[in-house]
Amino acid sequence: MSNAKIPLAAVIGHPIAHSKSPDVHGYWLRKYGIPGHYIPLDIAPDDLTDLLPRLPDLGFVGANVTIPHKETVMNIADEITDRATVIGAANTLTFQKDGRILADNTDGYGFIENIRQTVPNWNPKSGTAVVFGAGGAARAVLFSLLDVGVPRIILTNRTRERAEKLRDDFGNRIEVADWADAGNSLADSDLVVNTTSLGMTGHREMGVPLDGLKLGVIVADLVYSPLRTGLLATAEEKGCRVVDGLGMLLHQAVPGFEHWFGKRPDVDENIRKAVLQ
């Protein structure tokens, strides 16, 4: 009988029952025949600092992190990657054999890989990106767009001051536009990204005029419930190339799974179908 521990991983949040991450990682574990488990862990904010360092002793090799812990874990981790430091949040933790916690942020990676898979001929250096929103997701998207060489980004948010803060953090390739004028920015765009919750099930629609969208522009929405948001439906009608938010969820999970379970998983139509069931 082997005494080797079966590796455990988790997604940590509060609440967490809605998370699709267990479906994603569970599918890959079954597909590749890997002995391991991935579970949701609901940890209240007041308990995180005490409970997180205990997980390696219980057999956990890593964890994904979601709201409201993505910033707090930065204060608990022993090591933080450069991209997580710049973004200011972590979504992927790897527990080293000595119990040390490495914090990373793979959201931007997942965003870029989702576009590249959906639109293989995308050239990030070809033109302007318009980004809606100035929250944590926007920080990850802005970091990744700048990292792959997008030359100009127009950032717009309902609260202009938050967008200006991101411009100050990320540099002069970012220009801030008033939310009321956001529709006018679309005429210059080669890529449009919604990082807000507008259009999500239970939320109101974005409400930005989309008349300026040009044929062939890439329109990406980080929302994946519903999969075809109002923004994507309108963009598709205008002949744009649309990228839904489910692919980002899948691609951002790849680095963590590879680190924890030793296998780089494929993101294909089968995993999409499994998660959507």
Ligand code: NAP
Given for the second form:
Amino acid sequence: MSNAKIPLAAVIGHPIAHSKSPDVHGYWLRKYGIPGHYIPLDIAPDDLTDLLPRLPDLGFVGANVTIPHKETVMNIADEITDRATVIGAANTLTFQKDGRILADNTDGYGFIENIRQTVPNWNPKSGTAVVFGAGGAARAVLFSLLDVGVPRIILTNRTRERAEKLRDDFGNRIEVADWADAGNSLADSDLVVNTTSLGMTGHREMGVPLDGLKLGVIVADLVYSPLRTGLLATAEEKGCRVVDGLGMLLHQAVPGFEHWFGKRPDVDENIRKAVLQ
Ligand code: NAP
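With the form predicted on its own in hand, show me what the form predicted in complex with this ligand looks like.
Below is the whole assembly, all chains and molecules, this chain first.
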């Protein structure tokens, strides 16, 4: 009988049943014939500080982190990457052999890789991006857009103060526009990103007037349920290049899988189909 340890990984959240991460990692483990397991772990906020450091001893090599733990894990981790520090939240933990916990944030990486895969000739330096929303996902998107050299970002959010706080945190390449004027900023844009929950199943539709969208503009939606949001449907009718939110979900999972299981997985049409089933 072999003494080799079977690597375990998890997604930690509360609640967690809705998470698609077990489908994503489970698909890759099967595809590459890796003898590991990836499970959903429901951990209540009060238990996180006690339970998280025990996972390495139980055979876990890492974990994804989702709501409501993405900020709290930063206080428990032993090391934090620069990008997680700037974003202020972590979604990927790697447990080192000595039990130390390394926290990273791969959401912005996943967002950029998804655009690059869908629109291979995208030049981030070519013009202005318009970003709707100023919540947790917006922080990762803004960080990554600035990191790849987008020269100007117009940021608009229903609660203007949250957008102003992000501008203060991320610097003067970001300009804040009123939510009521959001539609007017589109005339200037080469890239439009929805980071709000508008358009998601059970939420309101994006109410921003989209008449100003120009032909050829890239329109990305972080919402992936439904896959084809109202925003993306309208953008496609107007001849824009559309990027859905599922690709970001898949690409953000790549660095964790590679660290934990030793294989860089492909993001292709087959995994998209598997996760949508
Ligand atoms: P969050 O921190 O709760 O932020 C929600 C954002 O939506 C805020 O900007 C909020 O504006 C805005 N919003 C909510 N209801 C609104 C309404 N009725 N009218 C106008 N604005 C409204 O959430 P999050 O973590 O950033 O996530 C946002 C979305 O991104 C979710 O749909 C999530 O599923 C998706 N997401 C996708 C991925 C992916 O991999 N594809 C990754 C992360 C997140 P206020 O500030 O005014 O409240």
